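Take a look at this one chain, the form predicted alone, written out in structure tokens.
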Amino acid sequence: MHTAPHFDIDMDALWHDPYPQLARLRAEAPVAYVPQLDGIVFTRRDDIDIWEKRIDIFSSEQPGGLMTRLMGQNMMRHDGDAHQSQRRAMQPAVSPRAVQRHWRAAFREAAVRVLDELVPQGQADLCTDYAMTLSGEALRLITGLDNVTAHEMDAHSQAMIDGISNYAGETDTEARCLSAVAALDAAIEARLDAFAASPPDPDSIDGVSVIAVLQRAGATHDQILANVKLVISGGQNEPRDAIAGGAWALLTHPDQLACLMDGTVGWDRAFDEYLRWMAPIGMSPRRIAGSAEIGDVKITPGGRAFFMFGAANRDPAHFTDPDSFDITRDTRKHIAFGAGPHFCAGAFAARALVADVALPMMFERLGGLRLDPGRPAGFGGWAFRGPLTVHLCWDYDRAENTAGKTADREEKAR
């Protein structure tokens, strides 16, 4: 039961552009019972902020809820010490540490091998042709997974991320998830095997992939299974969404990509404030488990409530201005990443691929490049929210010259 007030939402110019309807409801009825979603809806940025660490109210483990029905209980729907130790077995992973040893680097190599492939072919769709192939590539060292390929593991990532928001309960959704499912757990299993027949060296990047980490942690067969399909249904999209959305915005806010083009600002700046303009992952479902007052709303267990991040990144309270792009704005207030205990684990190692590697990489090696005026962008989605294609061009001559560069310079750096 509750007493929030009932707004509905045309869950159509949601997916299309979810910021009108999600203003209207900051402003008009910031705890309100939505019938499309059937569930309460937060969007204020202070209201998320405290209520997402009451775990005891909001709970993330729903039993019955699509991630836990069609990915298995990875950590994710978890809380208290059942999420925290799962967490601290992934650790050593995503760490900082493991970041700037292994991963680091060893984005800058694929993203290398993904320009050298990309530049004579002056065009790309930028989605497709770089930002989904670098995440993957991304993923495959991350996890282990050297048995799935960068294309597959986008189409399994985009699978599971379809069906755990598949409240509409399309067949064919599901279908496709658990397809996608199956196949991961075959992957994984067989990497598992080949770990355990041939242990790794901790400190080699197999060794601090997600499945030797898990593995030698001694987390369970379900455990590894469920969390590995945690970081890829994550760690795909949301880098591959913000290099190629965050490269779509830079280009069409040319002043700005001026600034870090000649590093007034950093591009760590840029990757903020896209997450903050354009998050990623907009909502984050909870169970409603215990009783709470939120203003003038009673609230009682039983039902569920969505955190709406992507309205909580533009709550005026907080950002000035907030519907438009501006790097050089104070981002910190920004929760793209959660606000609770289960900010997101992976956060050190999407910032290194999108803002130390992908987006400066990709400027400095495609000379001139640009939009393609005659293929506009498109973007979709609320709960998770990204581009759909970001045509380019670029001038082949300038590219290898400038390609040339980053090689010396890399050479140099070996």
The other form holds:
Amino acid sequence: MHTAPHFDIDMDALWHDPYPQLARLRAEAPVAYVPQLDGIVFTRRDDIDIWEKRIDIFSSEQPGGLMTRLMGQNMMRHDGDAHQSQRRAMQPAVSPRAVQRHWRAAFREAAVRVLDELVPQGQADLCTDYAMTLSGEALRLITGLDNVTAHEMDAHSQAMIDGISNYAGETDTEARCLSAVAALDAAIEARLDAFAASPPDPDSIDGVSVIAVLQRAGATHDQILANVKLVISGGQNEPRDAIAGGAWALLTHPDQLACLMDGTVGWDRAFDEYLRWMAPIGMSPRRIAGSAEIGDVKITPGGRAFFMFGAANRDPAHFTDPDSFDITRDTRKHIAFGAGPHFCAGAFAARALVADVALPMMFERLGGLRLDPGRPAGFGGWAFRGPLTVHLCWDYDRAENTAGKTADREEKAR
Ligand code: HEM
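Following the display of the form predicted alone, present the structure of the form predicted together with protoporphyrin IX containing FE (HEM).
Complete assembly follows, chain above in first position.
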């Protein structure tokens, strides 16, 4: 039961460009019932900031929900102590300390390898040939799944994401998701067996991986399977989209890119502004478990709610000229990583990967980088949103790119 106004959404248009409809919702009906989603949709930044923390009313436990049903019940589908204890168990793998001691350097090595392959090509689709590969390599390291390739990581992640946002109930999409889940469960179990037979040093790369820290913390078999898959479904496409989409945004704003290249503005600012401007996770769902009055809207238990991070990040109450991309703006109020207890556990690792490694290194290595004018980029999605293709060209001088130069650059990047 609720008294929220009905607001119809054109789902096809939402996928192509969600922002015009989200702006109307935010202005006209910030807490609305959207029949096409069969849920109460929140679009104002401050409403989400307040109500996402009220886990007594907006619960993450969704037993019949797509994620729980298809991927198992991970920490993101628990509230309170059950959530916090699983989050704590994973923390050593994704903490600022782990990023500082292990991940940043390992990401740099991976980026050097990917760029060494890429540079001589002189052109590429940045989404598949760099952003996807590098995100997949980073996830192999963080999860401990050295028995899954970067390409498999991306394919499995995408299949799971498609499955858990399959509100239309397409059977093929569900089947692909279940097959990715089965492949990943088998790979995780193989690594669990290997670590049980020969436990890795807790201060080694393997020892700080998600699988190893959960195993050491005594997490149950089901918890490990579910939470490693959560990291894969939540940790692949978001950095991938921030890398490829961020590069596109900078190349279409050359004055802003120049500020990054001459060091006037730091890469962190570009990362945050991209996340604000084009939130890779546009929405987080909840089950309505309690009663509340939100302005003049009353809700009672039953049904679901959607927190629209993508809309919140363009709320004019907090961001001037919110649709424009501007790395010099104050982005501190963006909530692209969430605004409650489920705030992204991988935020430090994501920042290291995108802002410290992927973006600066590609602009450093790919001289004369430019968008391919014959193949314009496209973006898609609303629950998860990012670039579909970003075709780029750059200048390649074979003499300039000897192995010695590469080693020099790698050293310099450190
Ligand atoms: C730019 C990159 C990323 C973005 C924008 C992002 C965004 C988010 C968002 C919006 C949530 C849900 C927050 C909520 O409902 O309040 C989330 C949760 C989560 N993310 Fe990320 N994420 C990113 C990268 C990563 C990476 C690289 C990892 C893993 C290494 C990761 C692991 C997780 C986990 C485990 C959760 C669940 C946390 C919990 O339930 O307590 N994310 N992320």
